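What follows is a single chain, given as structure tokens, in the form predicted on its own.
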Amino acid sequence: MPTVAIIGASRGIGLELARQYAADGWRVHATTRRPESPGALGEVPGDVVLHGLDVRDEAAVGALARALGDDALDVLVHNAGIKDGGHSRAEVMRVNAEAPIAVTEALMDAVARAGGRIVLVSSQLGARRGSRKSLGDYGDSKAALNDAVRERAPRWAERGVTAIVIHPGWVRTDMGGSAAPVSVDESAHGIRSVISRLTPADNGRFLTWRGDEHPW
């Protein structure tokens, strides 16, 4: 049975990815900060295993890795993130740039067992396009994530995994807002399609949910 871990699956794109993978017969390890009240995530039918996780909590990240035991992850999607409104710059950087790398490193053994694929959700707002000017707290956090993945992807490839960052589109979620042109379903379908086509030659790329190359 193919297995996916979705970090940040309680709502939006992460929740829809959990639904779609589970509907296709995958085992889904899905994380939420509130496992005691998972909401819609708790109602997803199929082989869905819920894990409590705050990505800022190193102990919780380690506990997740131990909970997976000797399981192999065919796919790891890190979707958890926050907006800059109401959060300090340090907190935005911690959640959006530092935590995805820490979680990926913690779960690397499980992904490597399957020769799997790692997808870290970024944003077009983190594309520096050659400029080193500030992109705002959120954009800077995603740019830092992009830079970190580019730096580490060659080393991760030595473990037999393929890692990319992906722009999910401007999606109608709590974060994207009601005016966004892309539905959650469309984005999740697109991301899954991109994941299904990944090869080792794609390692370290920045792609869109449509599969196009995105400028850094």
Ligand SMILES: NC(=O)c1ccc[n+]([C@@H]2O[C@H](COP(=O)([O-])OP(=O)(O)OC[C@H]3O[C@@H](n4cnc5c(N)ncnc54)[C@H](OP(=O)(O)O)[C@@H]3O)[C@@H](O)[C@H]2O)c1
Given for the second form:
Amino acid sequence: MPTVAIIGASRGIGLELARQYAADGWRVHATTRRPESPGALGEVPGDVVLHGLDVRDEAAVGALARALGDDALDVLVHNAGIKDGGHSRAEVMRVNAEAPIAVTEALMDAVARAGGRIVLVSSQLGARRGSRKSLGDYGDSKAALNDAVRERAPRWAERGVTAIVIHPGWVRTDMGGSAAPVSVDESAHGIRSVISRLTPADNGRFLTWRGDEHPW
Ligand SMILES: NC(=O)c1ccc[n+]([C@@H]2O[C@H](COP(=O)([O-])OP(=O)(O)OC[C@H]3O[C@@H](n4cnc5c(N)ncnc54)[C@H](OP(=O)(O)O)[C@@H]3O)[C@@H](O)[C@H]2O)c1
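Could the form predicted together with this ligand be shown next, to go alongside the form predicted on its own?
After this comes the whole thing, all chains and molecules, with the earlier chain placed first.
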């Protein structure tokens, strides 16, 4: 049975990814900050294993890696993220740029066992397109994530994994708001389709949920 880990699956795009993979018969390791009251995630039918994780908590990241034991992850999606309103710049950088790398490296053995695929959810707002000016705290954090993945992907590939960053679309979620043109269903279907088509040649790329190359 193929296995996926979705980091940040309590709502929005992560919850929909968990639903779709579980409906397709995958084993889903899904993380939430509230495992004792998981809400909609707790009602997803299928082989869904819930794990408590705040991505800022290093000890909890280590505990998740240990909880996976000898399981192999065919796919790891790091989806958790925050926007800038109401959070300090340091907090936004920590959650959006530093934690995804720490989580990915902590779970690397599990992904490597499967020769699996790693998708870090970034944003078009993190594309600098050659400009050095600030993109705001959120954009800067996603640009920093993109840079970190681009830098590390060649080394990660030596473990037999393929890693990309993805723009999920402007999606109708708590973060994207009700005016966003893309539904969670479309975004999650698109992301899953991109993942299913990844080859080692894609390692280190920045793609959209439609599978197009996104400019850095
Ligand atoms: N929606 C868009 O238009 C859009 C566009 C571009 C990129 N993105 C990116 O796509 C990803 C998902 O976005 P979304 O729209 O689905 O957002 P969302 O509805 O706000 O959901 C965010 C998810 O991240 C989790 N999370 C936040 N901080 C966390 C932490 N410290 N530890 C663990 N989990 C944490 C949340 O958990 P809680 O429920 O515990 O808060 C929730 O599951 C994010 O990385 C976002 O930056 C979204």
